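For reference, the chain that follows is the form predicted alone, supplied as structure tokens.
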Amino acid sequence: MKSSRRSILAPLCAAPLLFLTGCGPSGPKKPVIGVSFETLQTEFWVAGYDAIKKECAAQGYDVAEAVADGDAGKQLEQIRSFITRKVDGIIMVPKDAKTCVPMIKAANAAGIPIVLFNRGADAGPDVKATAVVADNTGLTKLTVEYMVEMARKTGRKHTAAILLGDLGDLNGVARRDGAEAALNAAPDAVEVVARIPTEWNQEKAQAGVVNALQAHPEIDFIFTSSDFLLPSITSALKSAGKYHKAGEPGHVILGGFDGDATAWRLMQEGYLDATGVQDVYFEAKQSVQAIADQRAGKAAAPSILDPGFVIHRGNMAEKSAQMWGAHTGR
């Protein structure tokens, strides 16, 4: 995320209370929908952030907005005074599966539709709440096959070192299963040295790469489970004298997931060979229909699921108009 960015999210992050975007003092009262975010600090949160209000928009609702700062009890808080202003509708993305579950039934008890955007609740089937997420392991799996037949393309075995979200995190933990299905199957062609856990966060994740990279100097092989760690990656390659473009010799097969601004720019530049694309704008599309299909009297659907598309060098052209992180800071 850009610090120009940040700035300008910075009051909105800070700011205990809640606003409303949309409707003018002169137009005719719109429908609110609260939209409460855990956090904006990586760009696919802004990137659903900004699609959320937009379809909102679209669909003729005003937003409520807030942000958490990672701090679930905070969110509690905010999704309190959402139910309280009596808002027609929420969208949240929790901190995690367990946090929000009080969350959901303080909404559910008001009589209040309420969705998690691209993250799940572990919750039993007495707590209704829509979840539209990723498909997380299938999308994940599809993306390392891709790397697999890269690797046996070469004729010759892959050492891998693989990167782990949170796996406090349903995302995290889905994304592991996936990478670890495909991995699995092709004994082969990788052999996995290096299982290098993040917690999302860049410094253990630059880190646990150096480590990798001086324990197994061989590694040829990366898959992050996020592509907002591809910069402590590439640090990391580059001090191991490891960082080369595709087609160059000592070229490291490098993968991801969501589909954000770096990634797009490392596979234009050559760096980066596939990532599974998370597609914001149909997350962003649900989220605000299940909300007024709630309205309307239709049951909520437990999930409903993203699933997504791996993009790498040989369907750019034709998939880059799908992917969010393509066009952030154009």
The other form holds:
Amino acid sequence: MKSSRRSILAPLCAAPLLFLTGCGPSGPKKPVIGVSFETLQTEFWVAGYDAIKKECAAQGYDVAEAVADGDAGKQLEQIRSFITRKVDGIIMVPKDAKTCVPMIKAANAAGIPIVLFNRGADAGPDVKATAVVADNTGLTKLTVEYMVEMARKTGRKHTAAILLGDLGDLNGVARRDGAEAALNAAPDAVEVVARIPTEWNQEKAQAGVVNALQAHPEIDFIFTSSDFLLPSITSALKSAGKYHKAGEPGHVILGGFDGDATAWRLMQEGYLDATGVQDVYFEAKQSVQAIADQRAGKAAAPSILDPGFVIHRGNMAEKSAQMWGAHTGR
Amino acid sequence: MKRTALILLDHAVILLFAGVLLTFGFLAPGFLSWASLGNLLIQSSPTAVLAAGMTFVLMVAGVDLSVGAVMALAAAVAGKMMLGGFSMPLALAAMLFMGPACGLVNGLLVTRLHIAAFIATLGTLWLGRGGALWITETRAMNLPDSFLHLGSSRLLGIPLPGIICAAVLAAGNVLLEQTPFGRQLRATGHSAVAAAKAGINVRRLVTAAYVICGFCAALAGILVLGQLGAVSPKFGLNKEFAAIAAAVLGGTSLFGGRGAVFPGSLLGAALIQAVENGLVAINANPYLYPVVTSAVIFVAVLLDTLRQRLRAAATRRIFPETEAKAFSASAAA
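Just the form predicted alone so far, so send over the form predicted together with its partner chain.
Full assembly next; the chain just shown is listed first.
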């Protein structure tokens, strides 16, 4: 009787001790990575967020999550909170290139590895962080060059409109530079008649394309700096009677950047010709790996470049596995 | 001389608008074509409707920062319904129900809980944005083409968005200029305390202004959906600033008591849109857009300030003692 009572009481007494020491049945405590995103207001950021969480789980990390809702001050507090909690690494999407510098310095002072996801910092050599960024300029140039080749194959000169992003956003500016570089090298094939600043706003984009098509009905080549603006373009093309699939008469050569779900659908339907895809999975993997490397004592690389890839109707079957938008649509 | 200046300043926004049209018409052939002017009307309709609603709130010395979020929330609900198999009329009805409902919440927060309008509507802005993000799951919802038909349909050759906009502005104008409700709004904007003493139910009046503003936000959302045919997580983002700018450009005071739905809101919205359309038509340097647009807004506001000063000076000279009596009379009416 005594022994049976002891056998019941022993685990009951041991349980709180196990809880206090953190050595329960789930095993030793996992290292934690603090993930702070500036916003989750676009599909791309949500895909990146999910990819990072998945990669953290795959590499044996727990995740502490935070979203700053576009507020750099709030993000600074979140990073400080991560530091107070003594996380083992920080991955962040900064609001912009400047405001993240004090956050990086704070992490550096605490000796916590920090990685910037998809947006670099405008900082001097005294701060230590790894930026995992897409080659916005190079990838946009490749995408537009592919579109130019398509235009050349038709044997006639094309008239283009370009939709620019927010000119205060480094990614938007880099994509503009990439598009301009490709188009300036092909004056024989394409002439740009409209450069539409959208400020990443769908309504401005729609109005801009409608007006450009009104002023230049001959426009037959459109590049957008983000696939998120594709619904605005298709709406404008539909109202102008210029929405035709590739191969049909009157088709407008259409290209974009990002690789979202709308781009994937339009490409499958035959309306979108090419888009530059940021490899979210590559960037997430490299971000978590950079934390692991720094924890292992390796020096932090200042930047890791995601070369991305151009997806078009010729290679979509083979590349779809890497295109994040092909897996996030409804 | 001062009389001429006053007449000119009274019509400053109209003259500025005409100047913008003529300048771009000269620089870009085709800018003044019927098709181009039709586009201008369609594109400025949502902002004009939004500004009309905002005028009611500004008239009572309030502000509604949540209009863009209400547009997004209502559009997200409509999008979800459409993708879930509901009919378009039902989705539109849901939008038109949600707008005034959100306005009622704003109105009650301001009048019953006495939360400052700026804070109350900032809170509902975040609530609305959060709700819209939740419903859309941060993904674009591409709606059936029937929504685009709504935006591109014409009645007697006039674009449907233009007709809806005209109807809203006409109704708003009648309500504001020719009903006791409008006069009471003005009186409340001048002084809520004096209005209450004159027997006006200020709480109910202010709540009604927010409900009207919410209804206009939902309607503006429908007009934007008719043009885009899609709901994105950023739907209606920063629209509140466009609405306030258009209302102020149209002559509405930020301090209450003064404003007009027609032609004020329409002119304000069309002026901003005309500048942006003109810059696209001449393929201007993209860096010039914010500079030129804000310069035009600045000139319009500057001229309006001058007009107010001159008019105030003239009023003091002509009606030194009767001004207060006139105000009391308008409040009592």
